[in-house]
Amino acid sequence: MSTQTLLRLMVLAVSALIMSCSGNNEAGGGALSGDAASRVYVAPGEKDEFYNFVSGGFSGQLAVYGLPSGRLFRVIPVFSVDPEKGWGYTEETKPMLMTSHGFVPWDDAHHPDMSQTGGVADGKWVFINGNNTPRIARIDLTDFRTKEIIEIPNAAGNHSSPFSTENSEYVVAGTRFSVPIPQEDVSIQQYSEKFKGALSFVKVDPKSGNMNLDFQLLVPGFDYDLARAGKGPSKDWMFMSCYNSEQANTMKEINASQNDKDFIVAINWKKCAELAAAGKGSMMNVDYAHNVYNDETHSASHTMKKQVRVLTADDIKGALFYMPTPKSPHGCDVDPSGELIVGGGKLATVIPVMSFSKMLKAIEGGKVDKMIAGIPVLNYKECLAGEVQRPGLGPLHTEFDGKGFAYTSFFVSSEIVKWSLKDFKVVDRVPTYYSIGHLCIPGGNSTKPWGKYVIAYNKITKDRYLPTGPELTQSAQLFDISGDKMKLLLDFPTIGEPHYAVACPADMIMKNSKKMYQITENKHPYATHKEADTRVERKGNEVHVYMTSIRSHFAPDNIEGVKVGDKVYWHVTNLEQDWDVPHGFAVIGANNSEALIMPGETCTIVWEPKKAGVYPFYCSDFCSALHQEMQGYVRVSNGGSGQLTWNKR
């Protein structure tokens, strides 16, 4: 039997030994305490000490959950079209899920990171990843609302995605899948000779947040996953890790895991970047998509791409080594002091901790092993700290508190495991329910974490919840870090399959959060400012209704004239001014959504009816006791002159 076989049984074994387990048989430092139950209560009026952004995989949405308590607060669409909220479904949201491939209505979202001032998390915004069809979106954190997503050429399966620097001049985003670039028809078997890996550098605006793919580095077919900025003496630096250094392009479960080690990618960006400035490398013709919300016009915008500047390991000589890490890797952490970079193979029995500071002395003293298409390959162990001995199975994932610990994510022995930052000795271990993925800390991965709790992102949950058919809802689990021990506090389902998330105090953001959009600042070209302006208005077969909504009417709520064939555009303002006061609209036979309108914003649907009669419209966000009354009639002829009428209060 081969090593490998063996270490395929060895692991599926141990999976199906964790999963028989009881989900009643929490031991140890896990054990459930007297006062777990009022550790998490935050009892009426009072409010959760933490926001937690977590991503909503598959999902394609991010879910906002209060810490200590669990509870959801909210899911914010991003990458699929939502009818609760009308994204994707009312004309100005559109736009936002348009791409090179056209309208695309779902993707797959794993990992948020929040944006970063001298490597503290600032609460300005979240960026997340479209992993399917490549893409980084950012949300804005005052209204909690999806404002951009730019896609990312050049790549295929964006996971290692979006990951900030220090101060977020930059989010960066590797490709998990190397294909031919620039994409070609080509045998699949010529993967060692056509394909490649491009590592994306999106610039950002530290006023606006607005994002520009500034450039790519073109690096060889592996596959790039999990990353990190650098902080303090290393913050001009990103550290990724890659897998399938074979470029095995099948079974790769065995093909992929071949070598003994695999890499962590260094890339110098700050270099990088005044080399792009500068000019060096080339422009390659390329299609991608830029899709940006106004907030003054409430609308979103469409805008294709034509080029990116594209970056060789020739051009950037000196920013670009590896550091060979045990093989398999995901995660990819650096710790506070900027000095550590933690990798995780997933097939290796210790966690390898790097030195940012012996890398460089391997640098300067060319302790390079190999050459890999012009980039240096250092030596391992000129670069190694140290390294953790027989932590778990399956290392995934690395947080660290703040007080000199890193906790790192066991998928296969299903474990959060403890460690000392001095010495590199375990110190603790929980066991999770069951096969952890990512965990967090909130701040856990700046300079300044707020160690008091870490969460672990679970992927299956037999025996923790009640049954709901084949498919049981995937979890978190909170556990208190603020002791020696990790003590498990509590169970809360997540929606979607939750991979990464990030968590900072409250306070932060709810010093700035929106409470309503000003009428008078309202843009929008079909806007309604009062309710002596509404009016209806033909062109040609297109019916546009200029329509107020406030409590507890809608103006005009009464319109003839519409016919079959007709498309009403139904512009629908919100005039309130009160915090927490939205309108929905819907429309009997709208084949799309409801819209749901924020207090001073303008929300457009289509509508085009088929029959002749008259149909009721309503509001569908319960916003007032006269609520059910918040509703209204339109008529739809067969034919006739289609004179257009409405009343006026």
Second form
Amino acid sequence: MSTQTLLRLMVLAVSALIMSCSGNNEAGGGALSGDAASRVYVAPGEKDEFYNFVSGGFSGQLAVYGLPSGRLFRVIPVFSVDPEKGWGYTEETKPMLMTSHGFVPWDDAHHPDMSQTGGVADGKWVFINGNNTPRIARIDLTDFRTKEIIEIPNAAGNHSSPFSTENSEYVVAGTRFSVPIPQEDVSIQQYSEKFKGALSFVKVDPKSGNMNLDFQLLVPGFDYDLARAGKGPSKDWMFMSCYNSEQANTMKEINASQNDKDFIVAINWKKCAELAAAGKGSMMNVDYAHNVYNDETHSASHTMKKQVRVLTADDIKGALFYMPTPKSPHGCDVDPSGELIVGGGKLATVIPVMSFSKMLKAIEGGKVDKMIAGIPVLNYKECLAGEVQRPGLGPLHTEFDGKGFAYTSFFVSSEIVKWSLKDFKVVDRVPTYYSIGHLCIPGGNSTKPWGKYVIAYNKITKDRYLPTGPELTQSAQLFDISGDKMKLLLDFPTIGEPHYAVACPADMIMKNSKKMYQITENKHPYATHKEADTRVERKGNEVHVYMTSIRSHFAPDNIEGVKVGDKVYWHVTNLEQDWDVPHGFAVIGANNSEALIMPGETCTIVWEPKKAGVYPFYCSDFCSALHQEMQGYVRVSNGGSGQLTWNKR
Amino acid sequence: MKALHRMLMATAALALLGLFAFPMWSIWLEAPQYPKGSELGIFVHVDKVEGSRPNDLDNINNLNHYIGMKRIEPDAIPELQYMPMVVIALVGLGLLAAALGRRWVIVVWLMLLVAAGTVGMIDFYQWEYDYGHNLDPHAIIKIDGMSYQPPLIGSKQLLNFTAHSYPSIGFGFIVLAFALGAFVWWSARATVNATERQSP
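Since the one above is the form predicted alone, can you give the form predicted together with the partner chain too?
All chains and molecules follow, beginning with the one already shown.
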């Protein structure tokens, strides 16, 4: 063999080695191993295995994705107006966004949590918090609509919320910002003496899902961050993380990061509820909105409520404790057995794992380090099950696969770390692109995880997608966790900013999904049940149009007698009783939005014409072959008798 | 005629009562907008015409206004009033045949059954013809030479819809009744012959 041939062979061998190495190492960088595509490929016409409800963050909405495909199916309007769906613009939905501050058209929605039965996701409702103007919303999963929004008084920044108990007896609302309670005009310097935190317990009716603010705990003015209810042995307890135990009121990034340990609050909610029911504490005068959407009238009502029961540490002795946890915690997540409570100290160098049984022993044995405002601070070591050493930087949030492993997100080191619940040893880690916040395993917050995937919700995408100017999409990443090693399968973009998310098997929800509303059950006061009943009525300067839509016409479609200065209420009933046949209604110059009306539903858009003339209206959802012809005219006059005429059918 | 024959004949007669529980005929309408699993269906019973789901008939009628087909209004079909009586009469006569144990009565019953079925099919065809051809001159969609009569039996493309017209469970009861009746008629003859051979 000549020297030249030998050299050539060596070059070949080395390059082959390089190729194979790069093939292995770039699993996250784009060169995925061959079967990843097929793992997430859901063929045309096929359906996904899981629903994934992902918070929209500063969009204020809730996005619905399919997994493993990462396809977006629907954005459910919750706290923000949505002209596409008429949400917050139709007369029926405007009351949903009313608060003690009046009509609030936006919020910041962080944490969806699904209702549970026996600690398992049950597919009935998703609860989600509004962080900015403190609220909790309930979304009905039979029609994917927001059915109820309750405002949280005495709170400011509803972050530690909604996090359901094991049978959705309660959802909680811990305040992120402590404020003077009751609100008053005081110096901000008086933070530590005047400012308090309110931890609210909202009772959920097991049948209707209706929410009722049952009681609030008034606690020291820290920043309450995230929560998780216990399960199994710990089911009567709620755990809530908090930072700023320094009670800083300025430059919190430094001043609230001084203490080596902050706290996980352990609340025996069952006991608190019993004490509240027995009349402990006192009633406080407050103002908060309670908005409920009625399925029969297809309309929301808004009521202001005036009182809440508040309990202080003295009222609930033995039901409220602080467990120290290293440093500025975010998540406090309870494993499927209900025994372990995992803290996620953003600035901590370990992941602390607290033991529920040891906590009970510490309480029994009086292992109390000190008292803060009447609340016992338990000894850290006495409650500790163990610490995960050198896990990464900036642990945030943990979910569980039901096979003995926990998965913790790390914002600073931008990775997911898998560790064992037996010996608290790290067993695997994968990078995320970039800076993961929350993560989600289907059922990973419950007693029954479907541990097939973990999804990372990232705050930063930089170079991952085609650039769209300075404002880039945020993203989710799907990892296979069925084997020993986590494996990246898919990146997909998200709406707004994804914070927490929940997922459950598709069957659980699909089987209950409504196809339409029954027209015979439509009790909207302005519903028109058949074309023969269509009409136009005048009440002073209000004109009420009782209109119907069905493929492919409106009735009536010619209206005269409207005057400039009139307020025209278009009450449009979609008479269709067929699947997937919505109609839209749009009229020129409307200062609100379209109405998008589902079969059997009635929606109302108000229109105030400003000039005389003849104006068209039309169907804005392509409904049928003659959708273009689905239109009509309304004549607007200056003065005149105002006698209304229309074409009768 | 043996007791077994009488029992079988009575069963044949009573089998017709199945027509009150199940449709005789079904027409399924499939289209790109109404794919398999979501197709529209019409069930023809002896006493009613209805959709396969609560809103199907209304939805079919709503769609048919595009081609100018008149609405299918079950109340306007008089056959639905007297077909049940025909069925009851056939059940009665069948039971009578069983009671009498006479083969010729069975023959009459079988002939009447066939006659009723034939008349029914002709009538069904005529209704289909009427719906398919008697169209509103102001129809939205008009195509020269196009009619919308569903097939009597089989499948046919009608614009974007494929109409599948086939017998349904109720029809099976008619076939069962006829088969049982014919079997009794045939096998009763065999026993008569056997008795005749043995008796001398």
